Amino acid sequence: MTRVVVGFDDIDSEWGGCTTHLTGLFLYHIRSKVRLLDYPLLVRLNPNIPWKTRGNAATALHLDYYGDPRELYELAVWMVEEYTRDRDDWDVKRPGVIVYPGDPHSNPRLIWLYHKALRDVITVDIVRSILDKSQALYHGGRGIIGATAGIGALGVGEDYTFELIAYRRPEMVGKERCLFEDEAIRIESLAPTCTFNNVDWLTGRLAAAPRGPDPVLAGFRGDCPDMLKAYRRVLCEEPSFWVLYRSNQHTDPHDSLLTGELTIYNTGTLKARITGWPRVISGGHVVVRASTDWGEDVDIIFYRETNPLPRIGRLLVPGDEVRALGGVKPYTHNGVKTFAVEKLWVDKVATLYKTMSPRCPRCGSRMKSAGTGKGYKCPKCGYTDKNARSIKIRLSRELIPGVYTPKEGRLGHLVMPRWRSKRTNSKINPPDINNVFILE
């Protein structure tokens, strides 16, 4: 019996396929020769990477394997090659397979790589160097980056959630999905602090179901795996199988303070002071100019799809202090970089004043300036006061300090709901394979 971790990434494409689906199929093939040491892991990485297909997800299986790890590696490579044989996007996609011997959480290089992959762009040569030093077996191109980062994720002490994913039967892939959306809304409303981001409350649509041609029927997210099983009643299409994943989704694992000059595709938390007034651009997006702690100007953008963040952005004024969780985009305006917001903390609200002319003490009308150094004159009754001065009125602000996120159903994969609290987990008890892989 040998302890190994198998990692996969970049198995999906715009035309179908899914990394988690391949992982489930692989788990089915090896189920009689392994003992799970953890739930299958679904690891989301930097959401700002331009060549990701959808959610930039890698997977990892922590196992005791009854056999030679090379056999496991050869099976994984063969299945990936068969699964991706008909793909026509090899110019940008390169699936990755890793079989790592031992406990990856005892290797600081892998832990470092995981946290860097949440925030930055990583090159293949760095990953290959780490893998070669650890005597891991690996295959593929760019996909080995995510696969390696995934096996170093979710160690003891890191926050986690669950996702229960149902997969379609082969003959149903590409056809319209059959789901009871009203039932999903009912279940979600019964446990609002236990399940999350499964329903788009603005439209009433099921956010847990993808729209594309991939083999996922639906994926239900939450903190309580037993409660997630209630979502099986949502399906009016019979799935092929289910897999229960442990994940870093909706835990804010990329909430790391950015320092120094902003770099394209970086993701993290930007601490800034608002210096300009909000402007609405084409498409309904809101842009506000700000200055970072180190004095760099940046345009903070709130995309329309992240409602209600654009409404919050319109309430910002110069002097407000914020922390924005998001990523640096590859475009600039007049040389100023753009930072897209996924979540916003308003730390300090500036005091806003309006300057007004005084009222006439004789008739109560608003006076007008009589000229520089000449005081004010009433346009109604003609009263003049050479010593009168303008007055400042403090304006009320709609915006208050606090944390602001998109509505449920529109959260980014990594963004934590504002009512959820981080938790520190102890060591995970090994689950029974029949509780994480459910064959219909």
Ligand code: ATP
The other form holds:
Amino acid sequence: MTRVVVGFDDIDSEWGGCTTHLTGLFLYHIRSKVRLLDYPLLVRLNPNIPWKTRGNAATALHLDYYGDPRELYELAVWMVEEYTRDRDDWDVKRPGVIVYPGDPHSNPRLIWLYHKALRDVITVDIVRSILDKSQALYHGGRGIIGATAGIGALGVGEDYTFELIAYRRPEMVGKERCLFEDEAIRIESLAPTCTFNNVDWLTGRLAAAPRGPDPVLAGFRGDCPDMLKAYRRVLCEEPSFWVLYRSNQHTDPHDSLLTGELTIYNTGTLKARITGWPRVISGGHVVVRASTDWGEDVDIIFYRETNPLPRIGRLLVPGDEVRALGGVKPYTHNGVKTFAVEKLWVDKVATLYKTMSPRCPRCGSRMKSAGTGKGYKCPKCGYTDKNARSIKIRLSRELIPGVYTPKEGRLGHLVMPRWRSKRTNSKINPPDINNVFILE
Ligand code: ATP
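Switch from the form predicted alone to the form predicted together with the ligand and give that structure.
Now the full complex is given, and it begins with the chain already shown.
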């Protein structure tokens, strides 16, 4: 019996397929020759990677394998090649498969790689050099970046959630999905702290179901695996199988402070002081100029889809202090980089004053300046006061310090709901395979 971790990534494309689906099929194939040491892992990486298809997901299976790891590797490569045979996007995409012997969480390089892959852009060379120093068997192109980062993820002490994914029968892929959205709303309202981001509360639609020719029928997210099983009632289309994944989704694993010059596609938390007034640009997005801790100007953008963040963005004024979790976009305005926000902490709201001319002591009208150093004159009754001064009024602010996120159902894959607390006890008991791979 050998302890191994099998990692996959980039096994999908805009034309169909999905890394998690292949992982489920692979698990089904090897079920009689393995013991699970953990739930299958669904690991989301840097959400700003431009070549991702959807949510930048990789998977990892921590196993005891009753056999030779090379045999497991050959099977994984063969299955990936069969699965992706019809793909016509080979110039830009390359699946990645890894079989890593031993415990990746005792290899500091893999842990470092996972955390870097959440925030930065990594090259294939770095990954190969890490893998070549280990006994890992690997295959493929760019996909090995995510596949390798994924096997270093979710070690002891790291926060996690679950996602229960239902997969479609092959003959159904491409057809309309049959889902009871009302039932999803009912379940999501029953267990709001146990399940999250499954319903778009702005539209009442099921956020858990993708659109298009995807093998995923729906994926339900939350902290309580047993509650997630209640979502089976939402499906009026019979799935072919289910997989229960443990995941870094909705745990803010990318929330680490950015400390140097911003680089395109970097992700993390930006501490900044607002220096400009918000502008609404075409499309309804809101942009506000800010200055970072190290004095770099940056345009913070709140996209319309992240409602209510743009509404919060519109309430910012110069002097406010914020921390914005998000990423650097490849656009600049007059050389100033753009930072898109997924979550916002308003740490300090500036005091806002308005300067006004005084009222006329004789008739009560608002006076007008009589010229520099000449005091004020009443335009109505003609009263003049050479010593009158302008008055400063403190304006009330609608914005209060706190944390702001998009409405649930619209949270970024990694963004933690505002009310959720991090798990501190993260010891995982090896699950029974029949509880994580459910054949219908
Ligand atoms: P899905 O969510 O449906 O699985 P996806 O959004 O995960 O699709 P992929 O097709 O897997 O998209 O493409 C992401 C690609 O980006 C993979 O090749 C992966 O190896 C690579 N990648 C992931 N993170 C990084 C990173 N930090 N730096 C460079 N490349 C990365």
